[in-house]
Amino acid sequence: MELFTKSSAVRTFYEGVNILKTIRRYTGLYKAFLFQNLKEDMIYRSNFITLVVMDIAFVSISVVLFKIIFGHVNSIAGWTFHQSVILIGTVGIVREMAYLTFRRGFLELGNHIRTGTFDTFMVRPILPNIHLAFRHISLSESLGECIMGVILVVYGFMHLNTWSLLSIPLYVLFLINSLMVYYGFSLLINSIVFWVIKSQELNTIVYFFMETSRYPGDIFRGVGKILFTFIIPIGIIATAPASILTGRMGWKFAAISIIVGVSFLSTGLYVWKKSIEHYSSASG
């Protein structure tokens, strides 16, 4: 019995070491791809600056529109103007987190499959979905939106009557959970590309998924509440983190948000794996 216990402990130790080595390896790969893609972005600096300025302008327009709406109403589904500003800012932060991890890679997935270059992702000693994500990391795609997002979140947070320092790390935690939801949803949608090849329409779905998450999930009722929480989780992606800072988060909604995040990530990875098995490569 003692020998069995020791062998189990040793096996657990080595498994932990292997996990740490894998994390360290992927972290190193991420840094290498990040710097390489940043160099490519900075080759066309005028384009880089234009994208940032346009993002800032678009977010500013959204804030102005919300300001006009709140000129006629006191709240939207119980959300005040400053709370809604946090919601808008959160969308920008989550979107930039996505572009810094996986989003741009999925935008180009259909082209890789159509031209056969996806074969290179299949033969490298790195998971295809991670290689696809890291290969196309983009800082410029949503940087301006992220900058405005941080400003809006801080602005809205400082105008709230009640807040605590604990809400800040919890906000970061639920941002990561929202990224899991976004990644899982993107995996599910883009897995269809292995059958339909062209992915433009699919990525339009993902785009509007984020755009509609600017509105608080509390506006949904009945069947809509279930649909946009568990099936198309736009009622969680930005509402959950924003609810932390605004003091609207209850334990029930927090638990549901975490469950949805883990479920979408797990389901997305499973469906992606099955879709990879369907891929026949450029040679057929």
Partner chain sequence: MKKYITLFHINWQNSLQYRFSLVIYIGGYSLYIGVLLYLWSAIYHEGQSVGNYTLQQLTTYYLLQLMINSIIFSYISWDVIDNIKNGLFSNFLTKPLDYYLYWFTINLSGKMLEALFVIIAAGGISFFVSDYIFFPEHLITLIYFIIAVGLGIVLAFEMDFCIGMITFWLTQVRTFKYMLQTLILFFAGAMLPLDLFPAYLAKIAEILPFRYLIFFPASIYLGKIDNPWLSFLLLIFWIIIFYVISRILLARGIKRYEAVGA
The other form holds:
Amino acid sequence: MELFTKSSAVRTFYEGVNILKTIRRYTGLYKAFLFQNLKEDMIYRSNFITLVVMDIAFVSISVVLFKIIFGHVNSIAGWTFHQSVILIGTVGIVREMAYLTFRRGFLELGNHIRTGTFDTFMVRPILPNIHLAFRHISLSESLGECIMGVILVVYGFMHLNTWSLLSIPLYVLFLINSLMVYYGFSLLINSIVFWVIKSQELNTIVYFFMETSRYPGDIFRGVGKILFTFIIPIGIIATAPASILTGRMGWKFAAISIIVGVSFLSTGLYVWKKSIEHYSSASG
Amino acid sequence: MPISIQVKNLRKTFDYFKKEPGLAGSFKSLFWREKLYNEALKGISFEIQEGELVGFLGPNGAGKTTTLKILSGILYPTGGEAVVIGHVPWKREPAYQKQFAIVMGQKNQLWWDLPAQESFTLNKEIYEIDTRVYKNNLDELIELFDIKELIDVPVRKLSMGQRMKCELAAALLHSPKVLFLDEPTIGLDIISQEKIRKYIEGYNRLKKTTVLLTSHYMRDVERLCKRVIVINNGVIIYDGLVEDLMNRYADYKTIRLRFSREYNENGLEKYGNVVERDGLNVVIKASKEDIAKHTAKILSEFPVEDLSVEDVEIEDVISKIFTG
Amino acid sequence: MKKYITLFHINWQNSLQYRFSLVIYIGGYSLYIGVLLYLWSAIYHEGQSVGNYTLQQLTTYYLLQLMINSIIFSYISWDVIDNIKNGLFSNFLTKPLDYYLYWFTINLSGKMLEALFVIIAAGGISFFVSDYIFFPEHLITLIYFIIAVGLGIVLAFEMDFCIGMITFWLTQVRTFKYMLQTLILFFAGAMLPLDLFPAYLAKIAEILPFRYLIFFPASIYLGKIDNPWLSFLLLIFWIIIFYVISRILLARGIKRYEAVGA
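In place of the form predicted alone, output the structure of the form predicted in complex with the partner chain.
Following is the full complex, with the preceding chain placed first.
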């Protein structure tokens, strides 16, 4: 009995060391790739400024729209204007987090497959999905939206008195959870590329997914509530983190959000892995 | 010598959809498409020893690239076995991936807008190469491939030949035990082709790396390899010494001639078979051994306006293998 | 004329190849409209209302927006930009094809196909929200609506063509176009009906020609405009104006293209 516990303890120890090693390896890789991507970005500096300005303009239009709606109503499904502003800002922040990790990789996936360069990702000793993501880290693509996002979140937050010590770390936690939902959803959608069509238009769906997530999840009722929480979880992306800052978060919604986050990420990774196996058995 | 690559009865079938012509066809295919199959590999077997440099020769679509893709784990075979340095490639184990490299002639693996040096640094991280080993390997490759001046220039500014050298260097930084080269000289001018061949040969001799190289140029294989495997329509039709292949099936070259005026038609026959005659243009197949002597004679005896000597095309060799 | 009919056919066939991206785009856009419908229904169920719109009218407005947006809005300027940038434009200079009519035909044939798909999508959504769909009482309203959509297709094409022409002068045209497009959508009433805008914004929208692209036809359908003839005249006026601008830009553009070279 004692022997058993010992060996299992040893095994757990080694697994722990392995996980630490893996984490260290991938952080190292991330840093290396980040620098290369930044260098590449620098070459197109003029593009950088237009991107930021355009982003700010787009977010402003969203704010104007909310402003107009709130000219007619006091609240949307219980959300006031200042609370809604936090929703808009949160989408911007999640988007930038995604561009700093995986988003642009998926936008380039169609090209990689069409030209055959995706093969490169299959022969390297890194997971293909991570390699794809790191190869295309982008700081500038959504930077303007992120800057606006932070401003909006801070602005909205200042006008509320829902402040508590836990707000900020919990907000960050739910931001990460939303990123997991976003990544899982992207993996699921982009896995289709390996089965039917080599089309990058698939990411149009992901775009609309994020565009519509700036409305509070509370607007959905009935079938819509289930659909937009569990299947197309746009009711979580911005609503869950923003609920923390606006003091609207309940235990039930918090638990559901985390469950959706974890299950989307794991299903996404699983389906992606199966799809790559299919790609390697079917495509030329 | 131990065996490095072992392939047994390897098969690969692709399926694809039939494209129907016309507007009605496009509309119909909205709802229903006919599935078609293409047998790319029909059960091929071969073995390659450690340190060998083997050429994989065949026309486009013969199954060369498919084989390389299976051996590097990109494709999963429909049937059969393959073991490369003790690993089944399509399991895609990192332990295997760290010990081989694949370079594809027309697919750029380097970062387009950055100097090749940057891609090298990334490969160091990706393959977890020890810093000291990396430095040694890099120095060695820079010297061997003569790329000292090239690695600080953005890749997009390099010529095709220069880029291929950098591609090769990037792939070799982790000292792979097996190297797959898919059409490494495609699209290059003759001088660059020759250089690339020289580097590949040099590297193989220096490092004893197993190299499997595909090509549809006879010249690549003739110049580099001792042994050649010829594949056509997914079947291996020849596996043996290059020398034997050349002696038996490719012992001639093609001379294309254009004359400036009328000439004596009968005098040409003694230099080779006249296979085509069209006014002042003539094509002759001439024995390889005396090619220099014969062309010199033709030049002095006939009113030649233009002359070129061409290698045998792989298609000719294949049809010759079939016809005996 | 015959060559343009042939062109129409060929482009249909060509567009069918992109049916998948079309379905995806319309699917995504339907998702967007669906969410907006939930938004309004939540607001109305809280006992609030917006302007002089009933929930039924708003729902219908957004479904119309979904259809009109696909049927009217032209996106050929993306192709025009590519065409000019990569030098394929040179081919046109050597052919007996009118560049303006060429793209007009391409646009029209693409729009017809898109209309087919989007009507299916809108039909699907309205099945779920059938209680909230408004149908006009008089046949004449529907006829007015169809006239407005027809004229809208022409006007939208001309505007888009003009944007494409900018490529002759501006290299960073894609970013510029993106901004312009968002602005046009905003003032066309794609996101909100224009009469819900605050007074000063509504005034601007009133003067600009973009309102004819979405807000105008949708308002006709909803029975908010009894006598649209004056507006039709104004719309035709804008069509003529933009036709003249298109022609001038094309002529000047060709001159510039020939001078600068590709």
